[in-house]
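Coming up is one lone chain in structure tokens, specifically the form predicted alone.
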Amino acid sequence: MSRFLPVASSVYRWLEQRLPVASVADYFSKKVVPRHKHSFWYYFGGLTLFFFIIQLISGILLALYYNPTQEHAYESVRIIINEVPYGWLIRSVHSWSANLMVGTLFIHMFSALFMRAYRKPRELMWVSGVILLFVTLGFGFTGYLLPWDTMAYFATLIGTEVPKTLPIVGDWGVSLLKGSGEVGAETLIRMYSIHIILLPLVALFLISFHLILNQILGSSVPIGTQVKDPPVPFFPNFLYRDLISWVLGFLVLISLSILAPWGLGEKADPLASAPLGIKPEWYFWPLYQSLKIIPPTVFSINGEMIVNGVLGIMSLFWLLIPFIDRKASIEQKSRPFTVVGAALVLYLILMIGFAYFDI
């Protein structure tokens, strides 16, 4: 031990001459997190980051064996599950962590909405977070086709047709994803490239930006909430609690992966008929159910166009909430946005429930 200390001290001095180690350590030693009755919701942001890290690690391991071609994609996934040591576990971890990441991201987003965490000067934190939600859904959509089984193929076939009704960008977006008129080899390689190259780069940039803003601006305190003294030191107290939430998240993840391993259906046959009961992943069920409920035409307007139009308007509204809700910027409560948020939560729950029970 006595021999190790001089070496560690030398390494620290070497790093300090080249990196602001002492300044960073001093910053985190002084940073505090406000303590109040809603502090619990802060941990879901860290949990979302944890599941994203799991996605990166497990995704890299899967990419070592995956073959993104129409002829070999299904077989490579089958080999990962049945022949690669612990391959079934890595794939299950990747799939379950994707679902858990979406779930914690939704909780984090709605808690930020109800606590008015988007108000001045945190507008860009909200904007970057909403864009990260869109990127995360993009991960889910582009990754769904990769196993090339029957359910994934036909769900993607249907999903890529949905945006066609959008004016101007509809046909262009579908062509960008498919690469041709049908879901085939070119679609698979495009989805794979977007999934493992484009979206991770965008996500890493946005996450870094989001985290930097969080460190600079600190955690938002809900309007009218009484802050307790003393605040929680970020290091080591809050970081220690954050790590506990990561451990709990890992236990849930590994339990799901072992007890309910992610399966693989039959190999996709583009010439076969679409099987009954095709559904996307659960986080796309509200869109799926909305398209299912609305009539084909409403007042001579295409039903899909109406759903896509409403979705586009709502997405833009959601992105611009910090700039629309001016009352939140002057420390006033703005009940209409609470009502909108609660209505959206209720709508999502109802649509997911209807889709689950095939109502």
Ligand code: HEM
Contents of the next structure:
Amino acid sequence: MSRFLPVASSVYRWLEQRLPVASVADYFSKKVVPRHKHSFWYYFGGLTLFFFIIQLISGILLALYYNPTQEHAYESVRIIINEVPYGWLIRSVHSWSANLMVGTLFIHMFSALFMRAYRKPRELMWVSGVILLFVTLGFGFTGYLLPWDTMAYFATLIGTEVPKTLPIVGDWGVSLLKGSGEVGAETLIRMYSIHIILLPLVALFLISFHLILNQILGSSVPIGTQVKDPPVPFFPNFLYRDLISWVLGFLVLISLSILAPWGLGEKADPLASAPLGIKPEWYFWPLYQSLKIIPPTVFSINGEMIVNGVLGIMSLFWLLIPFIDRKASIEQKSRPFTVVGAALVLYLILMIGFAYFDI
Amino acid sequence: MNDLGKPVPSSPTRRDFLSRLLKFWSLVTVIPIGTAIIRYVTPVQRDVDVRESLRVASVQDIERNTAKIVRFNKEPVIIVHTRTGQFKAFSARCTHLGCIVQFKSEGTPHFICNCHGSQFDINGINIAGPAPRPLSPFKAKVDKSSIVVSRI
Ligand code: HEM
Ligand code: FES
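Here we have the form predicted alone; I need the corresponding form predicted together with ligand HEM.
First the chain shown before, then all remaining chains and molecules of the complex.
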């Protein structure tokens, strides 16, 4: 080992003259993570990052064999599963990791809400996080169609119709998503390029922004929470803890991927009646269920329009929470935001439950 | 200190002029480029030889009290051979969110949509579920033992 040290130190000296390694390292070494009774929730951002990195790697691998055309998409996924060595595993990992990523992202976001981590000066971390949520849901939606099986086909058919009742831009939005009058070859290539080019670029940019802000601002402590002394240095202590959570995340991911390999339905037939049980991924169930239970018209307003309207207002509200919650920004308790958050969690869980049991 | 020495002092009027020019330039380029991109991503309706009517099946293909889905100008159309021997045709797209409907022959024959449970009677009228409108009707007539679908 020591034989390499002279080489290492001369490489270091070479670098130091061109890139201020020491001052950057010094800067990073100063970051600490506060310790308190809610510290546990700090792991979920890191876990979300872990699953995103898994998505990048497994997605790039899938793209080697996947063929985004209406004729060959289904067949190419079948080949990935049945013929390419370990193809079934890579695909299973990509699908399971997508779901785990959405799950950890939700936990991360709601813990940030309940801990008021969005309050001054971290407003921009919240805003970039909410946009990342939309980006992640976009990944899930655009990825779902790609295998071109019956479930994927009909779920996308429904999903692309959802904007239809928006005023003015509704029809345009639908045609933009579909790329033609119906879900077909044009839709598939649109979803594919959004999935593998647009969203990854946007996500990488936003994640970098989010992480750099986190480095600059450090982790927040919930209002009125007692911190334990001393805080944990981020490097190496918290990083090791983070890595332990990544190892656990990996174990969960790999067990699910092997024990419950992701399936593939029948090839989509655009001239067949929709079978029973068409559902999107679980994280769209609250929307799916709301669209299912709302009557066609409520007080002579179109039902879908109401769902869309509420969704739009909620999204905007969600994005702007740090600016609406004035009290938290001056370190005062703001109970209503806990109530709103808890009500939303309850609604999401109820709707997911109803959709699961087909109520 | 860099290798370039002191910057050249710029005259305020020249900088002013240049920055105004830049703003103007951004405006005149952003608008047309934006318009072009929006037009580019908006799909155009290519006319795939739109037919007024189409021979879609022969009468023997569809037994009484059954239905068949065929393609008519990009549109999935469901043709029903009723118990009384008539042929009826409707767009097979559910008026809720576009799933393909299914014909149910048991009891009173009707159509259902499995996506969110809408139901339509044999005349395409929405009778249950979230569908807001009846299925759009097409004309189906028998011509020399084949079924011809056309717009209404
Ligand atoms: C960032 C780079 C990514 C790349 C290059 C990529 C690439 C791909 C490719 C080629 C497929 C088609 C193969 C298949 O269907 O099995 C696919 C499917 C899919 N992707 Fe991604 N993906 C990425 C990220 C993500 C993320 C972040 C998510 C979700 C949070 C996601 C969710 C999905 C889903 C749900 C499918 C369908 C899986 C299936 O049923 O096979 N992807 N992706
Ligand atoms: S699409 Fe038919 S009921 Fe929703």
